[in-house]
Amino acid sequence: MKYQTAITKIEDEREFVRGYSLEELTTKKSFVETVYLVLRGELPTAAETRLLNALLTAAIDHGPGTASGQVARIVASAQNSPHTALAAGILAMGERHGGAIEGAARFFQENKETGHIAGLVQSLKEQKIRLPGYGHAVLTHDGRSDVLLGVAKETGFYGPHCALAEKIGAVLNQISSKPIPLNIDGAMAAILLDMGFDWRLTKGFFIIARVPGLVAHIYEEMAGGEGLRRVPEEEIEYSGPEPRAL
């Protein structure tokens, strides 16, 4: 069975990406522009380039306390190779970290025609269904979302999905007992949908954005010489049976 691809062609010792010579792309286009090209099939406009650059920059890192950051550094501390630690960090991205962007994008896409947002949010709250793209373990307000939505407005890509994301956030905070911010996953999801990307691609953007941060953490861990990391015994609370005879 043959692979069929519209992405890359190698012919006569030359490589073409989406029909463009890789050599020309290397000298005439930026990495962000080429990322857009390889994922979308066409080169971005200046506005699309600016917005995608903002999206990737905003998600580049969020410290060693994140699930992916912790896992990547722990695996690196066990003297695994950098690519093994990087893969481990990426694998730590799930529905509550990194993967929420995909769930949020799908939710926004499926509910963008909903007329009664308050009723929808209230119903989900009563069912104890957590809305992806909202809330944060550390932040009560995610300023990254404000900045990204601002750039989306400036570049003309603030559309129905972005508006829906903000409406849901407003309702959610009216009925919640604690602040539940529209987080970077939710903001990125809405913007990427308004840019015309498929919701199934959205998690890929978060991964692309976060890889440089993880690589930096892995290198810092390897160069720091702290040794093997493990959870301190005083932070482990045993809840099983006391020692007993066989």
The other form holds:
Number of protein chains: 4
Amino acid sequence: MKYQTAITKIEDEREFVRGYSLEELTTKKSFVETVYLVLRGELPTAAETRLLNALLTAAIDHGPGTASGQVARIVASAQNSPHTALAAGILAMGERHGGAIEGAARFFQENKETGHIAGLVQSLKEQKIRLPGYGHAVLTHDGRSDVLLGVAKETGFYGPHCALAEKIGAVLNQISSKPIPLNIDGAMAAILLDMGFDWRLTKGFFIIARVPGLVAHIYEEMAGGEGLRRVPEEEIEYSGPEPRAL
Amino acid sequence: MKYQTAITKIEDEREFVRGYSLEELTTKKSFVETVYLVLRGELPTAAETRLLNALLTAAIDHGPGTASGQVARIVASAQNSPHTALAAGILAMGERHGGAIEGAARFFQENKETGHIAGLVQSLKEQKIRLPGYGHAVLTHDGRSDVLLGVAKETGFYGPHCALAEKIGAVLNQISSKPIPLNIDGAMAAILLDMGFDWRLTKGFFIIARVPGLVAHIYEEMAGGEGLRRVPEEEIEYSGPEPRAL
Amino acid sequence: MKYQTAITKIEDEREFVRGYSLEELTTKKSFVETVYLVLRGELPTAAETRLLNALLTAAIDHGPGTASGQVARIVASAQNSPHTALAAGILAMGERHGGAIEGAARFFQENKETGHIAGLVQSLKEQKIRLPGYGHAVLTHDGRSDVLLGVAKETGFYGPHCALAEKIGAVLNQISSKPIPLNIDGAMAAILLDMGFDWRLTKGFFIIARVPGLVAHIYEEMAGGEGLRRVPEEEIEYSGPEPRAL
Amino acid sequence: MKYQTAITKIEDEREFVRGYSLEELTTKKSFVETVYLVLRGELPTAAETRLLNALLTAAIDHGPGTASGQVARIVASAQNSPHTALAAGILAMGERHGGAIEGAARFFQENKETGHIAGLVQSLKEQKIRLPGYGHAVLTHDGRSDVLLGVAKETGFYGPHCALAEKIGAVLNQISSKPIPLNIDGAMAAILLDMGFDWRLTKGFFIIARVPGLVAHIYEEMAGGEGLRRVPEEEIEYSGPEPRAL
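Mind giving me the form predicted in complex with a further copy of the same chain, seeing as the form predicted alone was just shown?
Entire complex below, previous chain first.
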């Protein structure tokens, strides 16, 4: 048997996602409920649906200047198909762009039982280990985190991981010279753990959320007709050997 | 100015998507409403939200055997990061997999005014030009199309493009020896046009819909721990020159 | 049978490429000879080896400012694996970046028999159809083309496609207000056709040539440790709706 | 300054790679010499050229059944552009496919000074840590490694890393129940280190070597006209919940 799957069954030309008829889901459930179903195996409660909606909405776009946005637009500008430009944009989501959600989730899960948070954070700082899920290249305070934690509280999913994430943030701000806010990656990570998701699935939610934003940027680039994007020569500094004979 | 965008504004550390505060959207609007907003520029009505939910849900997954599903799982099996496996899966969405939505939308838009559909279809058949949006590798009738057209009617968005798509399907079934159903690509294409979207944006909706399914397959592959997938030697037939001396 | 292939046979733990033992090839043939073998099915003559070396060398790099170079570096800067950054860079090689070689090769192949080149070019100009393989974003004359055509002459492979390419270039320069040089894409296309390669394989040579350059840029980016690249806010102009209430 | 680079300088419409005129390189140097130059910064000696030719040739292809070969062909079968299919194939080169070269190189570099190899290997075995660069999914002995180490000896580049790699292999074969050969990844890793390359650049050489093989498979797939590849339903086993009502 080549593939074993518990996700979708196709039988007599009908599809069942996690046991539910896809045709029924199409008319009776929202897309976000089905996203939860496909990833979790069961349908969400109303509270879970509300919270997942908030998580996905909060990360839908962050402008053309992010690594994924810029890459998607450059690849689209070279006149590629939209799915090619989108895939390239997603490839930019490495450790330093969206990847923090995975790292933060792993860290929270592994340190949930820790009694002495201040000591833990201090020791990481001394080893110069940067905590994923904290700090932001542009923002000094990440309002999106507060909003998400608010919805988590309201829906009853503010649990031990969210509490840990905020305690760590408070310690970090005490011992650092500049603000290191709990960012959207960190907040999403903590909330997804408190919803019961595995840390290895957390980055997937970030990507699902951001794909529509990237599609919008690709379409804007295609419609704009700017031509091929390239770095102007005056923004490139050559520091290698001067012209020499063979 | 390097990038001009009408999608997202970042100002004083706050984000505005198409003019609306992202923090407000996060608490007050659903993800699908914000998907519509980011792609269209305006918030949807309740009818538009319902129809977009149906469109996205219908395409959320089609099992591990599709080109994108298989590719995403093979790349995950080589122990790549999830975003890398997802991007590879999306790259499989070429002309023959998901690409038909774009082709169908373009065809419907260009032939909306045509009076003589039977003649048009007959002439394409004689030139052996395959109409995108019709036929299915596995299904002889695509129930998902009926369901989507049903929701389109119910929400008042069954318009000239949907009517054209169904008329073409009827003609095709009359003149062909085997069933060539209006498939989900064709139905999505017609409905998105009747909702007012440009044909160049239609494939983006298919991708947005399928990404959560692919993420589920990647996670299942990672959790399953099958090891690296490769084609067994007995499924490869060598037809080149026999061993020869240099 | 899942895959039929005439490229490589694996038998009793030994590999044969196009019939030749890979172990023998490794000690007795150069990489470029084996590249020719794997793509063409037969080993090259000395003249073919020399010409292919020239073609691949000429396209090895064009700096970090090309679409592929920039994308590869941005994706590497997000701390992705090198193969991920490379794949993203390759995705940037769309119609407008490296893609011209395919378009030019197709055009030359289809118009090889044309007697009246001036009329053909004039008519394309009137229809505002841009000929692939001519013109350059930065260069007004593409010295790399002359060098390649020189090696083609020297090795006896300057044939009807090269002659056609140069005649078209001369006509274009006569009827245009600014220089539209035969660029490296156009020269590579013509030479590869005169070597007997199919136009559908031509872009593959460009990619094979450029991959080492991209690998060098990715390594330079990783070693440089610049951190995540993003577009500074002052290079982004927002042109959408002003902040508005929900 | 946006990009600093020591690779290529473009000046007065002429290109210089590591200081050498690209036009001169094109006529006077082989592609493999220029590959060495672009990655190392200096031109290779004849011995280095010979050894690099052997390394690249040995890895040029391994059939359509590898993860990268299969993915490239599936993506091509969905009627994508060749560069898109190639990028997808490269994405399959994760930890478990080609990735071992990097892991092996890192391990050899870090343990070069170790006096007690048997103890080191025994301790890894007890911790069930699998050594990258040893073992093969199909082969019980990897003849390609012997050939490469032979060329390394002949060219004078068999140094401390190659010796270490072979000693580890001998210990592994002593203490294991089944053969765990030094594979091509391990041999390439050791040789590249003895040539003076950084471990972080080693995987790049594998990719450069394999790209022409993948291009050949993509072209074969495109020419073959098999239609879209998908997993037949009988090779998929569904293990999820049975059909259930919403």
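For the two forms, the rigid core is made up of the largest set of C-alpha atoms that agree within 1.5 Å on superposition. Residue numbers count along the first chain shown, from 1. What you are looking at is a predicted structure, and each value in this text was computed from that prediction instead of being measured.
With the core held fixed, Asp12 shows a CA shift below 2 Å between the two forms. Relative to the superposed rigid core, Glu233 shifts its CA by 2.9 Å between the two forms.
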